[in-house]
Every structure is written in structure tokens, then in C-alpha cells.
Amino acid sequence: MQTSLARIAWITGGGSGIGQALCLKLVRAGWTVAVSGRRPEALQETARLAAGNVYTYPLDVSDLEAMRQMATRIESELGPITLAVFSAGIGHFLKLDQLRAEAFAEHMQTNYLGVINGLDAVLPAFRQRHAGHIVILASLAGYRGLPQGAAYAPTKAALINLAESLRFPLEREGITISVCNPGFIDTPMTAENHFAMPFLMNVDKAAERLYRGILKRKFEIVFPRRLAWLTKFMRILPYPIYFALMKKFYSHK
């Protein structure tokens, strides 16, 4: 990002977990922000505990030209968006009976297709301006398949694929990208979980953790450390070893 531009951040995502909670943090440190999610009751209890320098622009991120149209009025309203931060997401660990198409789709148009509009509407002036910030929020989840994670642990993998494929294209025309990569974060989604979550962190914590990244201009943001680098390890054990593991912790119903 250009330091001569102005600290403006659109999140989407932003009404509940670590949207809202980076957001609060971006506030406190000075930036102006705009937030996006579905629900606009969410996203003005978000406005409300910013208490100042937050902006609601309710939407539907799977909606490709409402995301199109949101950047477009969002720089005309508050000027330059120097930082995207795409954390809009579901996650739904479903065992077998519950796997439908309708589930997968979901997952995909929301997780996958919600971050790649949000691309789309951003990318046009940032690559003007050969300047930005792009913070995709995949999971540590992504890093290999997980029981009951069918629907949601693709998406999550095919985000860090994405991020790593755009680097390179990307840093030539002066854009940063960054993929973060949490584990268990104290959520309203993570709250639906009826499992085990080792080293569950708290999600001030967590924006905490994901600000820093940023300002460092890091590619990949992980947290916490312990888990990731448990799941760094899993992900390249061979196979008959992996399922073995996965087998003392989960569950097949």
C-alpha cells in the first residue's frame, strides 16, 4: 500500500467473529472502515462498538454485481480502499446423512465465490493504482481433509491455492496479498461445533494476531502457533499415517 493514500479498509464479513473484531482493531488504530455482510443489524452493532469510523454497506457477497457496485460507491463515499479484507464465510461440519448438493453449493457461493467477487470489484483500481492489500480469511482447515469437513474444508483449500496462484501476477503490479489461516477461533460459528477444538482462541486475540500480519505485509497469517504447526506437520504425513491420527479424534457416524 502507498503511504500516501488514505487508511481505508472495506471487510466483508464484518457483522459477528473476526470481521468485526479486526474491525474494532483497524478503528483503534486509526483506519476508516466500511463493513459488508448480510445482516445489517449485525453490521450496525458492529458501527456501534467502533463508536465512530465505521461505515455499514449491507450486501450479499455471492452477488457478484452488488459487489461490483459496493467498491465502486464505497470509494466514492470515503475514497481508496488501500485494504480488502474478504473473512465472509459458513462452515458447517455435516456428517454423512446431512451432505447434499444444496450444502456443497452453499459453502462454494459464499466461501470461494464470495472472496473471487470481491476480487473482481477491487482489483480494476487497485491494478490503476499499482497499489493495495488484499487479506483472504481461508482456515487451517484447508490444509488437508478433515472428517465431517466435506463441505466446508474445500473451500477453505482452495482459497490458499488461490492466494498462492495470484502472488506472483499480483506483487508485479505492486499489490499485496495475504492469506490467513486460522484454527479455532471463539465465534458464533465455531459455537455450532459439537466437538473437541484444540486451542481455542479468543477472537480479540485473534484480530490481534491477523492486524499484525498485515502490517507486516506477511503472506501467510496463522494462528494459533501451537495448532498450526500440528497441522503444518499433519499435512505432510503420508496417508496411512494421517487417516490412523484421525481416527483417534473423530467420530465416524
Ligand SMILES: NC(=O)c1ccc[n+]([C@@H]2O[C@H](COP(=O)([O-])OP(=O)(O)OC[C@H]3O[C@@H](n4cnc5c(N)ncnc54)[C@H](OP(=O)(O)O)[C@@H]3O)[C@@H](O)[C@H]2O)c1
Second form
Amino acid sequence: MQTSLARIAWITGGGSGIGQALCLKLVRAGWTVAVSGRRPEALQETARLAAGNVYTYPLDVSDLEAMRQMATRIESELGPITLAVFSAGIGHFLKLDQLRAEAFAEHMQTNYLGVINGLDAVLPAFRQRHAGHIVILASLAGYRGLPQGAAYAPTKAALINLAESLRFPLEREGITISVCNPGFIDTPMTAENHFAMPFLMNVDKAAERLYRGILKRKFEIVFPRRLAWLTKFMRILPYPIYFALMKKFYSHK
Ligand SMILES: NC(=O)c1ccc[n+]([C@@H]2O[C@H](COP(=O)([O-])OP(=O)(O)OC[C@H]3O[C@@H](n4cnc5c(N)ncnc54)[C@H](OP(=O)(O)O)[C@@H]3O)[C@@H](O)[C@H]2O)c1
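If the structure you just shared is the form predicted alone, then what does the corresponding form predicted together with the ligand look like?
Following is the full complex, with the preceding chain placed first.
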């Protein structure tokens, strides 16, 4: 972070899971944090757990105007945002008969366009100051197509590509972009998964890894390590081998 600017973070999806756990870590490290999400009571719970320096700004990330206004309001009330973490997201692994256009649209609106709205909201001020760090929560699920991941995984693949595309144009303006690709983390989102989740990681541990990655300003922040290496390997496999492995995994379901 630029030393001249106070440490002020804005986290979307800060009312639960990874966003909440990261918020608590940042506050302990001396940050002031604005948290956003749709449920005010969830945000207030994050503020209660932090016991200071957390301010709640409820909104829906799919509402572009609300995102723009909120970024302006946070800056006028707390000061310049130096770190924006876009963690708001939904994730449903759906069977073929649950796949309706509405499910695809909801995932895209929240996961992908929600981040686009966040970028639109913070970038004018970040560019003016030639400073700022943006962290996008994507997923290892974005590396390759996954059975039952048709509504969720493409939104994360799009986010990874987005971060890669923006890296150098933003770097030229003094802005850092990071993409965080977690594996399975124990949060309310994964509580609905009724399949075995390899290397499921505790949310505090995940937030610690994310926090350390942010401090190092890494482009890609991945955890848990073992699943990350496995999926990185799977990503470079040719289709016949990849599909043979997927078929084997899927036939157990
Ligand atoms: N858990 C995992 O295994 C895992 C793995 C890879 C990637 N991720 C990604 O990590 C991020 C955080 O997930 P999590 O596991 O921490 O899940 P989570 O506990 O369900 O957190 C997601 C948060 O996003 C907020 N949210 C959802 N839709 C929103 C909307 N339209 N507007 C504003 N806020 C919205 C939710 O709050 P409200 O309902 O109050 O709005 C919730 O607090 C997500 O982007 C997810 O895809 C998670």
C-alpha cells in the first residue's frame, strides 16, 4: 500500500465466509474496513465480531448505480479506499434439470458483473491517485469445465481472464490487481454441497493465506496448496486424459 494513504479496505461479501474472515484479519492488523452485502444483519455481525473499525454499507453488487454511490460515500466517510476486495458471490453446483437461463444469469450478474460494477466504482479514484489494490475472488473451479459447474465455473473463468487482461493496463497506472483462486473452503457457500470436497480448508486459514498474498501483492493467490497444484496439473492435460479422469470422478456420483 502507498504509505501516504491510510489503510482503508472495502470488502463486498463481507457478511460471511472468506470476506468476513479477511475483514477480521485486516482489522486486527490496523485497517479500517467497509463491508458490503445484501443482508444488513450479516454485516452487523461482522462488525460485532471485529469490535471496532468496521463500517457497514449494505448493497446488492449487481446494482451498478448503488456500487458507484457507495464507493463515493465510503471515501467521503472513511477516506480513500486503498484496498478493494470483491468477494461477493454465489455458487451452486447444478444438475442438468436445474439448469435454466435464470440460474446462468444470476451467477453472471452477481459473480462477474458484480465485480465489473466494483471496478467501475473504484477505478476513477484509483486512477486519479495512481494507487490502489484490487482483489478479485475467482476460484480454482475457473480453471476448466467441471461436471455440475456449468452455471458457476464459467463466471470464475471469466474473472481469471479479466484479471489477466487488466494486469498490465492497471500496473501502468500504479494500480495492483490480484486474483484469488481458492479450492474448497468451509463457508456457508460450500455448506450446501453434497459431495466430497477434497482438501476442504478452514475459513480462518484461507483468510490468512489471502491476507499474506495481499501483503505480497501477488497476482494469483491460491490455496489450499495441494488442490491448487492438482488443478494446475489438470489444467494442462490434453482433453482425452482430462475427460477420462472427469468421467471416472463423475461416474461415482
Ligand atoms: N467457499 C469456497 O469453497 C470458495 C471457493 C472458491 C471461490 N470462492 C469464492 O469466494 C467468494 C466468497 O465466498 P464464500 O465461500 O465466503 O461464500 P459466502 O459465505 O456465501 O459469502 C458470499 C457473500 O457474498 C454476498 N453476496 C452474494 N450475493 C450478493 C449480491 N448480489 N450483492 C452483495 N453481496 C452478495 C453474501 O451476502 P448477502 O447474501 O448478504 O448478500 C455473502 O456474504 C465467492 O466469490 C466465492 O465464489 C469460494
